[in-house]
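To begin, one chain is listed below as structure tokens, in the form predicted on its own.
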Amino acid sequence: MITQLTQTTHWTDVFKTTKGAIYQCDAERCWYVDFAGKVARFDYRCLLKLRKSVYHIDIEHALLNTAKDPDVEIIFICACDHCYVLTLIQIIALKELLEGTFVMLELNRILNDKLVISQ
């Protein structure tokens, strides 16, 4: 886990919200997720696993649940070094951040495909 932004290589902003940001580092071939007070390094496979685990959380069920369970989810990704303990509000914010990131990645792929075809 990287607790401070000790950036020695160039990071490209992929997507930002008021709660966090995701950066791409081409030199290290990885992604940095700045969220919930920490910056975590992910390879693409682990970033996909993070997205999958966040998308699988049933937020509606958790919000409508009247039991006295804590409104906290632990997101642990197998084969990754990072673990998040997040409230439901933070999960919604992380989901928004990941959705925006993958939309930007897909848009970038579409633009690259169109540019290659037009050449």
Given for the second form:
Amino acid sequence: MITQLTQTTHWTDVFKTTKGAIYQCDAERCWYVDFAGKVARFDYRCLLKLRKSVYHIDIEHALLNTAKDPDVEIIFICACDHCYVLTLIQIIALKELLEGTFVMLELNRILNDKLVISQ
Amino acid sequence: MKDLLRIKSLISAEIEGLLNQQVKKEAYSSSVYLSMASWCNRNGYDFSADYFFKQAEEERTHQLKFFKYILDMGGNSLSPEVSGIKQEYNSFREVFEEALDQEISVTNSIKNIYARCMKEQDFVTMEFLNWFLKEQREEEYKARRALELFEVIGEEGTGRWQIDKQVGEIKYNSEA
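Follow the form predicted on its own with the form predicted in complex with the partner chain, if you could.
Let us now look at the entire complex, which starts with that chain.
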């Protein structure tokens, strides 16, 4: 687990909600996901895998499920150091955080493209 | 802020998803043609069986082209699962009718990816897809020509034997 205190490189805010935040570190070419009480480092592949696994959770089905199992999802990503054990409310929050992040990254791509064209 | 997604991959996640779907479609086509080859062979239509064996091979080549392109562009190619292949056909003609349907569906799917590329201004993938668009002209022509043989020769008497022989001769050599 990484805490903000050990941060030595510059992080740029990508997207923030009241439940968490995602930062980008240009020097390390990675993202830091501050969510569920920990800050975890994700490289390109792992961030995409995280998005895929969160998007694949059928929230509606879980909400309507009346079984007595606890409403907890384990998000385990292959070849990635981190694992999340989240409640449904947290999953909705993480999904929102990731959706916002990818919109911002897309916006960043558009801006970068425009800058290259105008140079 | 650096565009890290772009550094890692030339194609967007949406295009990557569509291309992976196409990999699956081509794999499915290849399996369908193999099943058609088997049916034709079992029923004594050897020239048509050879034609479908060739088609199955071509679809496999197309699948690998898409597969390798995704990897070359920094994406993640997914090896597809193929299931639900029809093994039996009611008639010789039905085999060719379904072959044409299959090709039309592939053409539509490629057009759909092309449309998405235009929207994103992904000219690199558009250029890659041009080869497939041209290839589909040939594929659809051949499938349509095979069906045409049923009309012009007719299935009565030794008709099906004639059609089978002619299917082996179908070629597309347009210069356009």
